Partner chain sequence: MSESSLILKKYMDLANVFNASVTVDGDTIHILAKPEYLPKIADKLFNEFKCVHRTCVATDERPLNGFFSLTHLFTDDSHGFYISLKTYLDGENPKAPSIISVVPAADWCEMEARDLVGVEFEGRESYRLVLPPGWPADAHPLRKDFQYDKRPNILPVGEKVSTNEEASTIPVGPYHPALHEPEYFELYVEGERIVDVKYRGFHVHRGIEKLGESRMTYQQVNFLAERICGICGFEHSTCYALAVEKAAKLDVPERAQYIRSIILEIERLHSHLLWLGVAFHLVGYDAGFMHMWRIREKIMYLSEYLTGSRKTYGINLVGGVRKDINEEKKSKVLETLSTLEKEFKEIVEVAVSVPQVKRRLTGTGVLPKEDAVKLAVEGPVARASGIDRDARRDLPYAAYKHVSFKVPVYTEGDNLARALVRIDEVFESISMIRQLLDQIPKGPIRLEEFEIPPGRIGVQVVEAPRGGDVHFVITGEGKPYRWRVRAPTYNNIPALRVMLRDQPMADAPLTIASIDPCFSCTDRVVVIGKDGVIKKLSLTGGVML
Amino acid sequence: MSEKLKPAKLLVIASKAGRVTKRYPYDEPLLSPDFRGKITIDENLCIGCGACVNACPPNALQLMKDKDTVVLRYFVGRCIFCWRCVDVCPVGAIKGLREFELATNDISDLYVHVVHKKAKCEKCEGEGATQRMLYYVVQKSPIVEEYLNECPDCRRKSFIDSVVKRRTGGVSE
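May I have the structure of this chain only, in the form predicted alone?
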């Protein structure tokens, strides 16, 4: 076949094959059923426990603490879309989406912040868990209400004191 007839042959082949690409963004993109996109965090469900932070391999999720708040920060730019955070979230606050269009001109669009109030210890004014996490613990195990508003150190001390009191019959040394 001569070089001049090659384009005509290509046109014949293309007309037989038909359209092989999608008219993106006008048509639905081809995504496999296993495709994983970015995650979304429901601020009303999140308790700020940090389980997702411990499960995140690239540290896209971070727990930042300051004086009165605990902030769960999600940076989409570091996320590898493994969805391990979705699997470990105890309250189902993190959902995986099939969204893949993540390009932006402003890097702040890639951050999500969920702010929680810290609970204060009644005995020492120290820091403990978030208020939502305490409410979650009470819902799951109402027996802990007695020590609910104490930090882990004060809770441990109260527990040891009660064990000593029980063993000595209420008489302390």
The other form holds:
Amino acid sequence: MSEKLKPAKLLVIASKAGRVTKRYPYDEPLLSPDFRGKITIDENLCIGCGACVNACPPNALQLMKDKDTVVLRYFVGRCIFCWRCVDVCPVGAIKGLREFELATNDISDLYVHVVHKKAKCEKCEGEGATQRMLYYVVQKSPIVEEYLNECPDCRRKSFIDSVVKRRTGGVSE
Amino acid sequence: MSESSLILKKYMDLANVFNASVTVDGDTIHILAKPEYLPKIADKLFNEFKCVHRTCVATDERPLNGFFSLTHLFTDDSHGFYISLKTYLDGENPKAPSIISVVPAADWCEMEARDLVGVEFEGRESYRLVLPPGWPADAHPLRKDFQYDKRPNILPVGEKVSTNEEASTIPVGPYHPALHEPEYFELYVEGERIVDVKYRGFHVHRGIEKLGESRMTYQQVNFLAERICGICGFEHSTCYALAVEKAAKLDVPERAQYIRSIILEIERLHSHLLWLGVAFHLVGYDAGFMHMWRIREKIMYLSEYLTGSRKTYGINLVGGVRKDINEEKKSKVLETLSTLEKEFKEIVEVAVSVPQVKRRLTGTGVLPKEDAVKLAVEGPVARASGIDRDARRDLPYAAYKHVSFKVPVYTEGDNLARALVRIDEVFESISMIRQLLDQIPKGPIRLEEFEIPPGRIGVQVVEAPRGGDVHFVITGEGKPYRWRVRAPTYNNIPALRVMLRDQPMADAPLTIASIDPCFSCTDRVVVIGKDGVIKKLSLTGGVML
Ligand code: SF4
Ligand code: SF4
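Any chance you could show the form predicted together with the partner chain after that form predicted alone?
After this comes the whole thing, all chains and molecules, with the earlier chain placed first.
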């Protein structure tokens, strides 16, 4: 083909390619099997440990604490769909989905809240971790059971007391 | 004596002359000199040893040792060495001699150091580059005593469009007509001819370095680094990860390095196809644009298939990658590549031979070699002006030492040469991915446990589609103490002045686009409302709605 006529070859290419535009949303979207979309948190599994919060790069996951509760909040508006949280969750409570259509006219759709009860300390009425997390820890290493119902401060105190007792043979001066 | 010890001796001798100390750490030569010798040493490095000036970094080291520091980063590309030329500056009143009279390429990075860290440069004219004009003169956001979430009171000031008496002023911007990115050029024209150019950028400086140094962990910064650029994000996250790994001396599994290289080349493919499409669009050849982007879509699908996302792949971590490539994926990649290669060949052959396209590209936007060397331009812009340089070959990282490839070099320095460099590179990338997939070793894809000791330095250059990205890291406690980023467009924009001068006005958009500019990855601070209203965004409490 001469140099002059070369550009006309595009007609051949175009007719071979045909129509490539997807008739989305009437057709299936072009998604690969490995696509990362939004995440879902199974509130029955989550123990409120905060590992996902520490890993999440843009702070889409947050732990909010008040007197009796710990709330894990997921705000999809900040999520970058990296699935780091899926990697790090120790109990597999987070799953990645292939969902990507997230537009809504109700802002509450963009939030997910997982509410946890805080464990109350037997001694001082102060609070420690979530109840579920305590159960989880006990399951993993049953030794701590003795102090389980105490907050970290009281736990420390009990420990020191017991050491002191041991040194003085249980007799305090 | 072996060749590399001869080279090292050359640098040692140079340092001795100026009473500077030298330490060699892997591929990096650290030279620590007194401030007054900086220009002389830099002169030797740049003009005699032909090292490339990549960027400079100012660091507030006062919490560590009471001083500021300034580091000029050079690379000796013909011998594969990094050279860091460091000096300590007074902690009260940091002053350094400017090196731009001997290294013109250092112009912008010196002014950035002045804006962000407050280092004054002697022996040159100073101007504000990065910070907005209304920002107080004594607020330097990259100093350690400046809180990352602090917003100083800004005086709302407007910037005057400069008007030139002799020539008419034509503003191009605040958005590029075709690239949809913030930039602002003032073209001074006489008749149809451009006589001079002014550039004002940094409208979208996002404070990424400060954010990475203040409230992110080593692993989180990977994802932030990936967002520096919407097109060559993976290069940035790889560059960051490699810099940290180099600083901490981590031995990353080979398989991870292969996967990184494969994804890097896939990114180059999509970027070059995108650019070719845009270039055709800019010269009015929309059919070429559509077909280029049609075949580019295959690459986008492929990246999603391999990483989970079309862009911002999110698979890099310090210590390795998060996603493996199995046999099934391997064959799918090879299959896509062979169709792509065929279709791409067909389309470029047609598109480049369209007489109008050819004429618009040939002889326009010429960048002569000496200017290219002086300004230390990067990537295809350098290679189209006869500079034979490619970090993948000269400073091998990831798995590039295991593949063979050609580095296309053209000498014309015009828009056509820049297009041809990219076209040739597409074929090279395809062949590289094939070789990498063929040789990929078995094994783990990331290190499970490692430590990053504080106070170590890592410098890395990664060849992005538009040139070398430079990341410099000083490690800290759990996060980088100093993280400096330089994108290739940072060095390419100053060259536009040369390329646009004495050219017809009509070629300006194409010439500007021919460096494949990425304004957002060059800009890195905070946008301030023009009315001076400072919106409070609570970063710890999430977005307030
Ligand atoms: S996917 Fe990433 S950004 Fe989204 S919540 Fe999980 S860790 Fe955060
Ligand atoms: S890591 Fe898992 S268990 Fe822990 S808070 Fe997050 S979702 Fe819950």
